[in-house]
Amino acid sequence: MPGTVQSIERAAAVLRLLAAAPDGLGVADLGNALGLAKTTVHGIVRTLHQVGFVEQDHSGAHYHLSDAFGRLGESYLDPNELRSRAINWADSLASRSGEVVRVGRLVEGKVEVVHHVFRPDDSDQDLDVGTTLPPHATALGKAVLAYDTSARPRSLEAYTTRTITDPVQLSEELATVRSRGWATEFEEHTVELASIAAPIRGLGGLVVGAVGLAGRIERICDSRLRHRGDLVSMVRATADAIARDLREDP
């Protein structure tokens, strides 16, 4: 039988300190209760507080639990955090596709858009940040809903006639999804219109959302109507970018 992970166990015993200490505890607290070095506890509570499950006072000197660490079951990151990591590289993303690009993460069993660029041309567009799309019916979508299953839409309605409306279908192409790391759609959402979108990867490796571009099929695709290589590449190398600055120190 494995082992536990030492370090877990040591980040576990910091936030039950913290948790019955409603004025905060120091560094040297922490390290006195649990018998550890300032150095070691330091770089707990320093990765604690990245996460945002710890927060300091105004002088620094102290350590309490964050309000975020009450309400696990919400998405930790801020929307507002995604949407300014995944400007440039989504501006970026539509001038070198050439197409509509959405950055969404899932709200409530829908996919709310963040942000979102225009294709680059001169048709007349509507803004879509704030609304929300199906997971089940678009690429965006199934690119988050593939690693949070609990987010599973219960009642799976028909937007065109190639919307997935079968759990079973639905469960095999999340499980595509998950082994290539990015997902498709064609015309299951608007007729005439296909999808690429990869999953967007925070701390800790967990997927706090997806990026992705969609036009008309013509554009998206192959002449054997299968999505065209170039732009999954772009696609999950977006992706990868916008994980990499989400990842780094604010």
Contents of the next structure:
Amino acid sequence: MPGTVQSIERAAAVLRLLAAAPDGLGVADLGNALGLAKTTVHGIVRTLHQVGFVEQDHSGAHYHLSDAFGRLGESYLDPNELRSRAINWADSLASRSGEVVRVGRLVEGKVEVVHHVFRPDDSDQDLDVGTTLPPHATALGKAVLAYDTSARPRSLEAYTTRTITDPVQLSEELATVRSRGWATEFEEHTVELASIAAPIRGLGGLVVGAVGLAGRIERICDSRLRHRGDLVSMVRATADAIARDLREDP
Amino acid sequence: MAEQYVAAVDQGTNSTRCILFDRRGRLVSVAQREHHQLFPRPGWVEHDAGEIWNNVTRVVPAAIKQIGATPSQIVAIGIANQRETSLLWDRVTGRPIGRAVTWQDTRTDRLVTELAGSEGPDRFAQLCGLPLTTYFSAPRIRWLLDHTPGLRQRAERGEILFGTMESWLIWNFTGGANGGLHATDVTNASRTMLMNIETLEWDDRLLEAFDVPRAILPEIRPSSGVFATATEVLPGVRIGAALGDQQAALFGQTCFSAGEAKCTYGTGSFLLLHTGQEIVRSKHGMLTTVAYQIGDQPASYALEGSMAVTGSLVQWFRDGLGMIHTAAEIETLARTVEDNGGAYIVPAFSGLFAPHWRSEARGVIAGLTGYITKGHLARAVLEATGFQTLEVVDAMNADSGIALTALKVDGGMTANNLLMQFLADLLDVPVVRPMVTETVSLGAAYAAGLAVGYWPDLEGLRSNWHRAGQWMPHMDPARRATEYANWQAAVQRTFNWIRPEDQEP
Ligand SMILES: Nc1ncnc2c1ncn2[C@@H]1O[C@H](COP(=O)(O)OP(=O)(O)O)[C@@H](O)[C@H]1O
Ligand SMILES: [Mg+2]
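Right, the form predicted on its own is done; let's see the coordinates for the form predicted together with the partner chain.
Okay, now the whole complex, with that chain kicking things off.
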């Protein structure tokens, strides 16, 4: 049996102390209470601060539990924050690939479009931020669905003859997404269109959304109708860049 | 051969960024560090110039490392900077004398009133294109020389150097006290009130009026052109450009022809309209400023509408009031309600900039009732940016005689969809975001890349511009008129708040 993780035990103890101290506690208070060195406690509260479980007061001297700690079931990343973090990298992906780029997240079993970048050909296009897409019929959807433990779509509606409507087949597809780390779709939502997406992992590896591109099959796929490797690499690098931004400074 | 890039350094109000761009003008990496905002007294806002240079020395290598590149792949450095922020340093030691006094600092308000005297704030407008306000550098230099014992004598002896942030960076990139170049560019110089807007040279009449010794001033260079070869951070790489951040954004949006305009939404927001080689004098509160100068070509000019507090109002809502955790969350909060509930926030934190230029104004929340929730206030915060833009666009249209048909936008606040839609609704024109929101950096990169031949000409750059998003107007005209009238009534209530006897001696 693997052993327990000491730093998690200590973090739990810090959380208990903070929960019992409505006015908050300083690093020294916590260190004294737990018999730990200040640097150890400092590392723990800084990490808890980064993941959003504790907050600092104005002076920076005291820590207290955050409201978010009491609402752990809710999405921890504000969708507008996700857009702010993604915007530079999504733009770059659109201009490199020449395709439409979207950032999405899972909301009540559907993919909500959080950010949308036009295909860079200056043609007429409408922003579709705030609209939803079917998760089983888009790469963006599969890229988030694959990592979600609760939200399996109830009914698998067919959009084209290629849409995956069999739950078993969808499970297999999602297992493939997990093993490769990226998702594809081929005429499963709209005839003649294909898409590629990759999950965006926030702190601790939590998937907070996905970024992907979509376009006509002759541009997205090679002559053997396989999704182009260079586009897959670009999409994955974009997801990684957004994730790095999210983890760096919360 | 390994791919080559241009490195843009955007020394902004809140942070310093280094962004690498490739030949197609695409962003390939970003590294950023914030610096401290120092508020030693009410109305004073300072930066530590040493901290800022230190941040430059960290973000540039970090941006290169991020993509596994080497410094030899960088063909040029382009600098864009927060404008008007003023610094004095010691020529011999290379060390700053005190802190940089930022553009938001209002310590010179009394001095500015005195200097305006009976002739009024437009006393020097014919010479430098700017009204006398606390916003520009010259009164700040005067204040520093007057308030630091012995400094004026040292300045006259040539021991002290003045610069805005690009001068500080160029000086340090080229060795600082060991042979550093002391230079500025025409756009930054055009914000000091010391440069003649027509000759593009320091003007003795202005130097005399502000009592600034010529010995402290940097050499004025074109915005795009090789300044020098760096010896620090990126030894051997040429510094190809320096521009004020707003002028850089105009360049990055490829507004190269008369009549083209953009608005950048950051800490403050700035709408610039390119007026070609013509110097247009505003009758409606716009500034006349240099847009850019490429090599030995004639300079291009712009009219500018400056809004001091836009993104910083969001920051105040976050840090001052603690209503939200991140700037972006304001949109989530604002969407919890349908409208502003009748509340209007006029953020005249340090007076009002364009088109009013009222330094005695202070902020108000108008229309406050028991019905107002924090959601309504969040809306009012965002809408304040929209209304201020409308005031500036109205003034700009009146000056140019041509109505704006679309607004090109960029900057951090353009990630806010609610605000962008509100802007389109209020202005009644499409609002368009380009594929690169970091146009400040892109403009600095373009200007530097042109100087070293990485890009051949302006036309090639224009073809890099693509639309990334667009918001179309939908608001009912009657509602727009009522909202604007309410805003204007709220603005009236900010006037004459600071009375002359309140000003600190
Ligand atoms: N999603 C958002 N909604 C509203 N304001 C935002 C958002 N994201 C950033 N901001 C504001 O934009 C400013 C940062 O934009 P940026 O272009 O980096 O400014 P600067 O270059 O002046 O430092 C901050 O004042 C911040 O409050
Ligand atoms: Mg900036």
